[in-house]
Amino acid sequence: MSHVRVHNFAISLDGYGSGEPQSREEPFGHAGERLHEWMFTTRFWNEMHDDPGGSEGADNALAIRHGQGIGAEIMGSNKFGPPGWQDDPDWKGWWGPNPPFHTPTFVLTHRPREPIEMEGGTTFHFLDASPAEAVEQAKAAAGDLDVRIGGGATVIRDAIAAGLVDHVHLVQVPIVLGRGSNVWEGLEALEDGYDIEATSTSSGVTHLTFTRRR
């Protein structure tokens, strides 16, 4: 039975995953690169980069499980492109032509379009859908393989309301933005439903998991 699972989400200590306004010069907005600095050093971040360096902490232990038996990606219009992309037909994405999904990705947006083929095995595919929808169509792409929600924050709350995700992993990164797109909105006594680990490193951040209550 395939899950559905979020990996890698950075959030501030407030809970914002990005700042705003976000923009093609800056994706994330007043945040910048603050929330994703604790990976920037890991091994699977140059590993993805082609770079044979990189920690081998706790960091890396969490941040390498999440490309491990994944067969889709779901994403928010915003992960895809800055505002207004749906207006530039030749927009494909901030990755260049080998992005690193490397699976069928679901891009939820208002303003479908045709299906893009890249190098490396990705498709994206543009859906006007509840999370539910989405959440089914990558199921059957993914086959017997996982489902990740890559983000953004908007995407991961819906669909952890809507009771479709089966395990969690956010860092709380000790920045305050005050300001952007917040997970936690109307998710609460998430407690309830899921067991919580919590693992503080080195590098200053602390990884949350969330394991669903069976």
Contents of the next structure:
Number of protein chains: 2
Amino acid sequence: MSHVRVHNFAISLDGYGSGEPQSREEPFGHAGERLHEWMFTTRFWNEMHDDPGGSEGADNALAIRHGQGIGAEIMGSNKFGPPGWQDDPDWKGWWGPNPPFHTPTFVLTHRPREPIEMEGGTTFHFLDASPAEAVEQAKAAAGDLDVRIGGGATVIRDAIAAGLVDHVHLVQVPIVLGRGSNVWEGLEALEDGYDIEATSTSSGVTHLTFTRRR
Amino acid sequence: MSHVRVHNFAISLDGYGSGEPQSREEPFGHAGERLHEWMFTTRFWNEMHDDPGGSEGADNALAIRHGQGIGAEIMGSNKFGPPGWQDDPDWKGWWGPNPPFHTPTFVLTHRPREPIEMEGGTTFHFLDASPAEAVEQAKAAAGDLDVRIGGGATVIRDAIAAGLVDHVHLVQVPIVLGRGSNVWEGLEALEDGYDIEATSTSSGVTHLTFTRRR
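Having seen the form predicted on its own, please provide the structure of the form predicted in complex with a further copy of the same chain.
Up next: the whole complex, starting with the chain shown before.
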């Protein structure tokens, strides 16, 4: 049975998954790279960038779950590009010719376009669909493998609120952003449906994992 | 040099220090006792209630800091009583004849009344004052000892935003309240002024400690 999972989604202490305003120059707005620095020291990150070494503790063990057993990703419009990317027919995402997804990747947008086949197994499909419809299509594409909800905060919280998500991994970073897109909105009483674990690590972050009760 | 400290202030994952609506029957609204259960198993809590035993790990070590070296407390109106307590001339707080403060305790309210002397060293003083004015009076009362800001969320965040607080200890509990009084409001970039540590414990909570940079 294929699962729907969220991995490595970093938030501030006050729950923001990105800052504002988001732009081509500043994809995460006033958050900059600060939500993701915990990952830059892991072996997971280094291997993606053909660098040697990196930490192999709990941060890394949780980070590498990102790709394990995943057969498709769903992402929101704001993850795929800066505001207005829909007006640029040549925009192919932030990630260069070989994006780090390596599976069919479904981009939610009200202005769908033709699929884009990239190197390394990533094909971007553009869907004007609800989270539930997107999950159905992504599961069909993933076969026996799982589906990852890649973010941003809006897509993640909408998918959780719709009861679509089996496992969530958030990484709480010790900064207070104050504004942006908040992952907790609309998720009152989330603990009723999930077992929640909190694990702080020596890098200063706290991993929050949510496992759906059966 | 006397410090201003916050201890044992519990919040939900989304930053709420209490639920709503608050009432005489439900002091923490829909949060109930869930924000404080982590404390009920500690030796700190048991000793306060003349019960034997209790845990003596990190939860307890952090919890007992609450009273160490404290010479006065400041609390908000909503901590002292339910909405409307100002209309009850006999209201003396939630805590019975011997409240757990044992020092001068300053209650911020727009409707001050005469001081109330309780058993065990607690005297409630009622102040219509800004956080800065309250801290000044509390420091005078505390002598060489420190001042504790006792909550709720509004008083804590106002005192932090006003630059009055040297040390903050929050306890993040794995529930999502969705509504209530949020401790993070107005604290953007808090990390610029404080060293922040996160420590998760086997009880499932994460202790967040903020130490002002000198």
